[in-house]
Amino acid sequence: MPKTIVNARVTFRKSPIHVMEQFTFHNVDSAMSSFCNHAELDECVIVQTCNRVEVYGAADTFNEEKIRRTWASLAGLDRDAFKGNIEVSKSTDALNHLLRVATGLDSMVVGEEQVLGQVRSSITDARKCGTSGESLNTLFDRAVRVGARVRHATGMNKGGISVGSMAVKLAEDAHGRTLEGQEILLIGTGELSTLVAKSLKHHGYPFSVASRTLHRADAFCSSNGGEPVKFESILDDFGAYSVIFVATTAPYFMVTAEKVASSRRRDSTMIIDLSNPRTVEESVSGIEGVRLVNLDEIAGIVERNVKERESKVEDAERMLTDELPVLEASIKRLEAEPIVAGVFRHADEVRRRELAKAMEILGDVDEKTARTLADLTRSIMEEIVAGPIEHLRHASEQGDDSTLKAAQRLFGPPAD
């Protein structure tokens, strides 16, 4: 029998963020072997991000039970926790969710791209642990594969999806496709914030960050970049900047018409306002030279990425719905690899050995004709061996049992 591949996971779909974050493993590497040493899995991988914590294993049985328990003492929770939080799947299941979640069906937002990577450091990681072997290897190595590929078929990765990558994007388009020479001003040191810096850290444009304390903006460069920059200097100053967002919940209009007319010295400067309440004079925008686009434009924008995502996701479940049957039967082919490999070992070993006293008898030959007999030994041997190789391994995905324990007997090593 193949291994069973069973999944449990608390995701996003069951549970709240913060009740799901009580899930979540401190120490992965250390986890996975829990899960290898006291759940009986015999190999494990775990995908944890911000949205899912997901255990996947594989073993000749499972026990959920001891799954749980385990989950429970490493994440220090009582057993009861996991009631209507976890889900568990096994076997095909199993393997479509993971391909869904590496296609990016399974996410908040339909083709979601981080999460691929995601799944492709999770077997990275087992692979060093050393808790993943064959059937985890062999499934999310598919699995990361036809994540991209479908992607890239259905063009489901298309489109910025994230309000801060997008005012980013928005920024790049109107300076020429990329903010490379502008002075660029970040205000607000919270959650948006975050995402313009790392959209901003990714492309390598430097920038500055303003928050009302030194010490928060400070705190935020050193974990998302950028240089800090002192609150009260850019209040009267804009003008050294050419292209600013501002991303703050300031009860105020913080960027005035009146501070940006009078620091003006640039031919053209853009500010991008993602507050909500805004933060920035619409009469700005009547400044010659100024162009500013508030939030309504860009969640607009990502609202249409996110509708044209979803026009894809018919397509891409088709695709899954062909891969599923191909990764199945390449999860149970490897059950008969071990006997293929004995069924050769014993074909090479005869003809080496008869190789031998055929070049015995023909005692000194050049070098051309023992290679020649070497060659021609070796394809009589594979050409005969392929047709039971063949069978083999269709054996194995078809289940076929009863056809493996006999070439087992026949190829296998000797029974005590």
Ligand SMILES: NC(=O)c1ccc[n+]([C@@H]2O[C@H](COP(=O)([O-])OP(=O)(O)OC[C@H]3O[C@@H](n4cnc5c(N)ncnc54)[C@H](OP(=O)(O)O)[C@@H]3O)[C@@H](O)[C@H]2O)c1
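Basically, rigid core = biggest C-alpha set you can superpose within 1.5 Å across the two forms. Residue numbers count along the first chain shown, from 1. Since this is a predicted model, take the numbers as computed values, not measurements. What changes on going to the form predicted alone:
- Relative to the superposed core, G104 undergoes a C-alpha shift smaller than 2 Å between these two forms.
- Core-superposed comparison between these two forms: the CA of G147 stays below a 2 Å shift.
- With a cut-off of 2 Å and the rigid core superposed, R278 has a Cα displacement that reaches or exceeds the cut-off between these two forms.
Okay, that was the form predicted together with the ligand. Show me the form predicted alone next.
Single chain only below; no partners, no other molecules.
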């Protein structure tokens, strides 16, 4: 039987950001290894973004309770924390969910471009970590290709609003629909920061960029616009800015109420925290003249774009309906591949043995003749096994275990 694909997730659909951030993994590579070692998963890939924390696994059988227990241990949570927050899918539902994630249909902003890159990065990281295998490699590679094709074919992401540009739009609405004349600070140089910077640059707004090192901020600005500033200088001078975007991966509160209050010099300051986990202290919102916004509030803007995207979404949904059975077949046929390899190996052993006999009978032959004979026997062998191999792969796709078992007995390793 092919491995079962399972997906366990905590996303913005069921959990607000301040709840979801409790389920994040601070060391994703270590977490993937832990799920393989302690949750009985043969393969594991983690997709972790601002709006979702998802564990994908492949195994002959899976134990949902062990997945929860391992996750709770890694995140330092009580298992009761999962109630009402976690969703678990398997087999077809899990495959369909990943396709929807990769195409942007499951995003806070439908068609968001960033998530496709995050899915691609997730499988790349799992490969490097050694926690992915044939099943998840096949699943994720296919999902990335489908995601790109659906976006291109439907134009679903064109003219769309990313989380970064949504954040800028929210700031504009709060300042009379323009940020002209405002002092703007962007903290962070990651993917979300890039989206914010691109939007600010597109509108022609000057802004400052701070990162852990001035070199990193300078490199970021050379590609995305903005002026680099020393990280140390902004920590005690948040009051110099009227709009502050924070998008970092720091595991602590970088912007605290004490620092904001002590540096106030403006009537109003808007702070937009796009980090996950959050890096702006919640009590900042209690300071007079300071407005704190996080990803949960940004979700409200999505509704403004739904109607104009409905037709594109319907086209994307139809494409996924066609792609899902193809993806399922690709996963199922993996079961036949070891047997296919056995068929090839057995046939090639016979070919080599008989070719050696023929060459011995022929005696000395020139290199061209020897190569021609080798190519001829290989072509004949491949033509002979092509039909049976196609039947084996078809049997795998159809779940025909009896045919696969018979082939395994014929071409598999001999029993002890």
